[in-house]
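Next up is one chain by itself, shown in structure tokens, the form predicted alone.
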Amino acid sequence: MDQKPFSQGLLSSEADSQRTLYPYVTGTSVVALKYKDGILMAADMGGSYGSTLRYKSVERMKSIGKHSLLGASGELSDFQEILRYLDELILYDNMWDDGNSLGPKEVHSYLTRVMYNRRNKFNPLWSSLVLGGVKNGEKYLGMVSMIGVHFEDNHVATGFGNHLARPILREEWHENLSFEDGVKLLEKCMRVLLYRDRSAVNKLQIAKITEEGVTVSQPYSLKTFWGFSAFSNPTVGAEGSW
């Protein structure tokens, strides 16, 4: 009786399970907050290949349907895959033609299920997502991590922004924030991230979503100052430094 060659057994290439074991091209922090008319979101346009800032014109904020705005940090190809999922979701919703449309709460709930489902398959989508929107006068802002951890808040951030921008937002955010003050607060957060995050690039966009829809700014740069003494000699006074 003929036996199958060993190469066609469990260790064959046909039986290999393909997984994203490590993110390759990644984007860094996304910062978002509620203001009096809607949601503001900021992200730079860098795409890092490892520690090399390879791409400098990557848009990481996209409108989803009529009422939602999505921002992502992490693996950019996985973000593109998530956008394909959402395109199918919005298309299916529109096919009902019932006068209703998915709001930010529903889209955020869908994303939490997608991310947790992929995590349970040990094949996660290596992205952290920020979802904001306005529907029927109600503002919504939430985030979901690559393993499905999710929450809703008045301001959220991913990546280094979770450590460096959130303290600033906790200190200075208030419910009646105007559009101009909200933009200034986001720019302050992005400037701190530019100083402290090696993956950040000084080319960013700020998006807003209100009842009227989504508006994404043209890319622009922040004014910076690199003459601080701590920048010129960062190891002064550090014990055990070279």
Contents of the next structure:
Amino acid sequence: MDQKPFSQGLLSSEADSQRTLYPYVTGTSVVALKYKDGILMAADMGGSYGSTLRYKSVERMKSIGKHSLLGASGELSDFQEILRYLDELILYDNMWDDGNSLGPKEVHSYLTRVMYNRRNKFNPLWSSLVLGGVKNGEKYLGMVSMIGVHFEDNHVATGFGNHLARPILREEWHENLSFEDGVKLLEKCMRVLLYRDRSAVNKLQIAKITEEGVTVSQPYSLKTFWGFSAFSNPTVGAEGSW
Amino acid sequence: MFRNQYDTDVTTWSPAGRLFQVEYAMEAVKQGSAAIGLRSKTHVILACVNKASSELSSHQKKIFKVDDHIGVAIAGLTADGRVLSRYMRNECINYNFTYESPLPVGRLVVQLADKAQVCTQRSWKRPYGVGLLVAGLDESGAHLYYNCPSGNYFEYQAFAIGSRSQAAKTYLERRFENFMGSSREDLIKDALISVRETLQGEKLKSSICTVAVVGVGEAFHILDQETVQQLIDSFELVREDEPPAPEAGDAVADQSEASAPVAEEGAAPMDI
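Please move on to the form predicted in complex with the partner chain, as the form predicted alone is already shown.
Every chain and every other molecule in the complex is listed next, the one we just looked at coming first.
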């Protein structure tokens, strides 16, 4: 199963066109944390086509059933496929009409099975998923990667967020964050990602899920500061450079 | 029920709109030895009479653990019951693997009922000859269901199936209104008394009955012989001294007047 770039194109085997080899339109990091009343999740609205920031109004977080919220990074068409699977799952769950409903833990497990099974067939859904929710007062926050690695934690992030946001969260997260503090913390993480992640766009949404339900904020932008003196004369230390 | 020309196939209707093969399957349930179930808000108890075919043989297993939160007691063709228990266990395990969560008992019961219905509508199959009392927990609390060979299922506060189950049902009918708020111990006591009702005077011993419990915070398990015998002894003794419950007042009064403390002498009150 080695990649052979030269043999793509005219010589790519038919079998290869039946499975995912690379992602094409991708979303970047999702960051989420548990707070006093539930889960807060943030994701920007960018869909990159390679290095082009092509789509700038992509909603990468969606509510699932009554109790869960799903955020995804990676291939966006795979995220849409996953949403279709979950739609069907929730539909059948609702059709039972019996007072039982799938909570975030169940949805997370189901997604893990789906991702892992696809990975086993060498045809992954090229997404990293963040699943958060509240059911019967219990908060749940988990992550599933494209190869089926899954875990639960008090704060999670995907993609670049793992490297840039999680250290901040490890330092500053604590139990029973208020809503305002949670949002401030998420914005801090998203700002760092905006500065440092090439595929980030300055248009984000923050979603919250509590026992009452899901609310996704309207898109908004973060204030940034670029007035560093080093930027006004960048070549001062290297004569002749530009 | 008499033999008639419409009872050969399960796919043949009678002019009166009956499927005789299905009804005969339900007869098989009535011939099996008794099984009883009752539930409160937080616990469900299953109890059954275990008859061995001879003194030399062991008793038939009639209560099966399906999952930590679900158990089933059967009456009728035990072989059919075993197969259905295996199906139920499989469904529970598969659900648990995918969702890391216990299968709600209400959903399992519907799947079981649909499985039974298939056998009432295929000419090459026969209905399952077993009635199942399914006891389980889900989000909305403790539940007791009865699954019929016809593919119907009902939820019950308390129920009894099998031979001489009417005696138990009569006892339960008198007491069921209190069950929702009963403690675990009271429920078990009521279950044992119901089992005794079906024994028609035979002495109630832990060797001929099996009791199983499932409850909030308590996984489904079958009580061992000693525990059951102790429970039997404890309520038999109480019965000798004073009336344990308002309903059974009359019967107990007779008992304590008439016979000696040894339960072997006096017959159990027959309220049929």
